[in-house]
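Here we start with a single chain on its own, the form predicted on its own, put down as structure tokens.
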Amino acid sequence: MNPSIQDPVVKKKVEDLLSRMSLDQKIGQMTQSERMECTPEDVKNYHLGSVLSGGGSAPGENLTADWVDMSDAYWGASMEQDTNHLAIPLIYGVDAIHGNNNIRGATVFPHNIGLGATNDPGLLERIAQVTAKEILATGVEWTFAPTLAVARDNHWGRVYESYSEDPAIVSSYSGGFVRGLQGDLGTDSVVGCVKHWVGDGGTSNGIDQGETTLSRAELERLHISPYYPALEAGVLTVMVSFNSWNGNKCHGHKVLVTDVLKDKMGFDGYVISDWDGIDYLTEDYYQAVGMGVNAGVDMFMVPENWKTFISHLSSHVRLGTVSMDRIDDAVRRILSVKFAYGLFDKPRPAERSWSNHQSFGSDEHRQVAREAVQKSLVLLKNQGNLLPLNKGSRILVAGKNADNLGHQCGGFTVAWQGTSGNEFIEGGTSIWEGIRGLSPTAVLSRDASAAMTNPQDYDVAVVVIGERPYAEGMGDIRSGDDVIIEAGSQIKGALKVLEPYGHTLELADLHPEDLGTITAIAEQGIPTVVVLVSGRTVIINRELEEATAFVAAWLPGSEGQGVADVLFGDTDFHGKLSFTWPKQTRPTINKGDENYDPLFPYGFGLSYS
């Protein structure tokens, strides 16, 4: 439990403003509406208690000075008190997920598949003290954050977004997380929160929102685990999974939201559904709303249907299919989190010290992104000793990935889908720019084959190669339709089913061009590096063949720099597999299993010394 949700003097406030309310401002509460559905006269109309920002959803030209004006608006609607409307501060959430990466101009963490190779624990935490500070530079109070997915399938599109298939990395993780996230609660601060209870990383063909088969001791094993020390570090809100457990749809799911998560482990703050959460319980939308608060949700992201759900609360409750303890349980929740956090004492956005801070995307947070990067690479061959590379050497560097800011920080950065280029990724550095900056003689092709390329001028070549970005199911890799049928036969409820990224996980068939490119440099025998830039461990038999050297650089995010630091010896590899690297698709293995042949085991990685 929390001890800042337990003081007396927070409850006692608590209780007196529950005792004032009307059932309107209670289900108000309960309510977040995304920013593109709702103003700030429908915040106080409404008593809305939340609004976010889903992935890609900016105010003006997306500047911080743009958020805080939005922020303010918001917050000041729902603090305009009269007769029929009490001063309740909103709270304002976004995915933050790998920094602020909603933002232009703002420091882009490697995503946690990176960070899990590092192995360490106080690095993440303070990423996460940055990442506060660049969410309270926007006036924004709420993180979903940190993502505490154990992915066991890497065929699932939500791979990067997990620390480890091992859950002692992801609970060595969460809880320094939650502490640099949350602090004491004062105005460095931000709301955590934990996702995606429970089990989202155990898929079945690691279908995204799919149906995951476990006994009872094995998700406690795999998948609750983690959870434990970001409670005991106080965590103050967590998000419901999409997924179901041995059937039953996780936000439906009354044992583990209310018997397991708030009952036995004593979670004290309050619970939020994920986006349109609700909608698969069941195809009765007025049932679905039902099943989801009965289940223990007490915050609803309901971004466009917000009115219905309103309505179709306020109906259960009238009719009685919905107590009204029920509905004070989630307000006081609430309303604990948001006088435990201080947001009833703090002043309004525009007027918050972090507000528009000069800080946000400084030289020194972007410092702390760059040595995550250095720290995260994972040195899989290096034939010869041919890294560390020579910095007067002629190199050349080619590969899609090369050049591209947006595919090397991956989905979820100013997009939702994350985007292609270097035009929307303010500052920061491209791998290539960094390898630039040590070896002014470098030279990049723009050619995708390099071609053209005449060995004589060259000692040794850079190709970057890699997935594009993407996030979700759309990240998925599906052999066919038939893992889809086997999955909605499993599940009591619907299932959402986007167009998956690709089919196999054989990079060569995913991106013919990237082994094109190795091969016609390699043919010509320059000695090549490959730095290889995806959200997950891809098949790489016939292009780590051709490598002479090579690179697991995952999704480094924002500061490419880091990755020309290592390339070049200024510092050495650090970076250990926390995911096992497969040789084939199928079937999938992980750390323990019988049969454990893997191309390269859990744990593995190579460095100059």
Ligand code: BGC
The other form holds:
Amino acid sequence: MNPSIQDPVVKKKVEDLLSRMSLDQKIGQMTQSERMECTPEDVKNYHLGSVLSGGGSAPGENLTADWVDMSDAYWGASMEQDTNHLAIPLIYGVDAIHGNNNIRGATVFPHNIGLGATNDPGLLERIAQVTAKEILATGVEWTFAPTLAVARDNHWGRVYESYSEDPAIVSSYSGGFVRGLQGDLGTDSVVGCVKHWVGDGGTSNGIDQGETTLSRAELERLHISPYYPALEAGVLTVMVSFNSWNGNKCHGHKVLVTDVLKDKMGFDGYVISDWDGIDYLTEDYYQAVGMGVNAGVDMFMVPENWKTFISHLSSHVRLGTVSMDRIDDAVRRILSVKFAYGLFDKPRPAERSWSNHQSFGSDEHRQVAREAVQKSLVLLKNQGNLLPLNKGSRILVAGKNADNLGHQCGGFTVAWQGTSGNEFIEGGTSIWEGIRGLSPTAVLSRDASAAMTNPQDYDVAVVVIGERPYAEGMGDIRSGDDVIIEAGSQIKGALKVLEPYGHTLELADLHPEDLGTITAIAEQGIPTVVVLVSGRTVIINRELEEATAFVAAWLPGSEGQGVADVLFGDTDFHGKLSFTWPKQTRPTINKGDENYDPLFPYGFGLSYS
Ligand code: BGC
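Can I get the form predicted together with beta-D-glucopyranose as well, since the one above is the form predicted on its own?
Okay, now the whole complex, with that chain kicking things off.
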């Protein structure tokens, strides 16, 4: 329950406005389009309640000024009042899931998997506060974050969006992160959105959008529990998940959306669908619209189909297959959030004090990200105390991820699937740049195999290896044809098959070039520190064996400096595994499982002291 929503003054404003709205205006409030698919005129003519940017969708040159101009234009249209249209401020949504990651020059924080290793709820709250300011700098007021997925299978392409396989860590972060974003709903705050409701991290074989088969009690214990602290902190919106629970898609699940979330848990904000999420309920889109609304979804992310959605929903109401009460409930919730957040009292985006603020991407913000990187690193091996490195040593830096900001930021950074190279991530430092900053004599070998190096020239090598960026189902690891067909596990509706990242979790198979680089250097007798950039606990048995020291850096984001700080011992290792590190691809193991025989157990992490 959010006290601002329960405020009698807010309630009165909501009822007053609701009583003056036409059906078209109400349905418009329930509709969210994508910026590429609607103009400001559409917002006014169809009374759209919200517009979003999908991953990588950005106006103009993707600078804060472009975003403020765009938000201002949509906002302006939503606030033009005339005989056909009521002035109701639009709410603009983005995936600011590790900083305001879509925008050029933003501070990019480590992805959630790294933050899970920090075990530091206070840090998470500060990260959320910085993220809120970088969102406000763009004239935007809503982020689809935090993700509360409890990822139970490291084959899933979204593991990095999850803090932990253990609901305890996710629960210890969720309330603070929401508080950090939403604050007191004053000028420094944005609207948060916990996602994806519910069971997204529990799908069989870790298939994105797949099927989570669990008893109600297990669903509650593993996947629902982290939502309680977020609701207590007053989170204003919840996003429904693509996955099914015991054969039924969450987008059409009245028990989960209405009975559990709204009635039992008392959620009083609004529920948004995921991107085209209702499309998979059934092949008949008209039916799908009715099923989603009647399940209790309040606002619909219908990026392209929004006009059809509007006309179908109008027909449902006319025919009585969706009741006017349900429409009023949905719109009441949407207006409640808009009033509670003070959206009606805000100046237009161009005139807001945080818009284009100089703190966007500032050193102060980057310092918080650097601290997060430092605290997220997990030291897995340190033979002969090779680490910390000596700044005066002759250091060779190699590996494909050494000087690659795109790779160290991962998916959902500037582009939906992320980027490669240093071109698109402005500000920040690659891991190589961080090392060079502390040890100016260090040498970068861009030759992947590093075979050309002269071993006598070096005391030690740092080899930065790992995955390339990916997002959602395109990051899945799917082994076996059956599993590929199960893609998206469309129990009902159209089958959507995305090409997965690979067919094995074995790093030596996925990225043989990495083992090649490590071996080429190690064979020359140079002690090797391996730094792994990855969105999950891939199988590293062979790389680990070759390495003298081994560090899991996750997807550290824009501040590669934080990695260097720890490698040189300016700060100690602090991170502990929030995910079990397996020895083999299958069976998937999580903390507490029978026959738990990991490479490194949950909670593992060495340090200097
Ligand atoms: C993802 C969501 C995201 C949405 C909007 C979907 O594909 O599942 O997590 O918030 O897109 O970009």
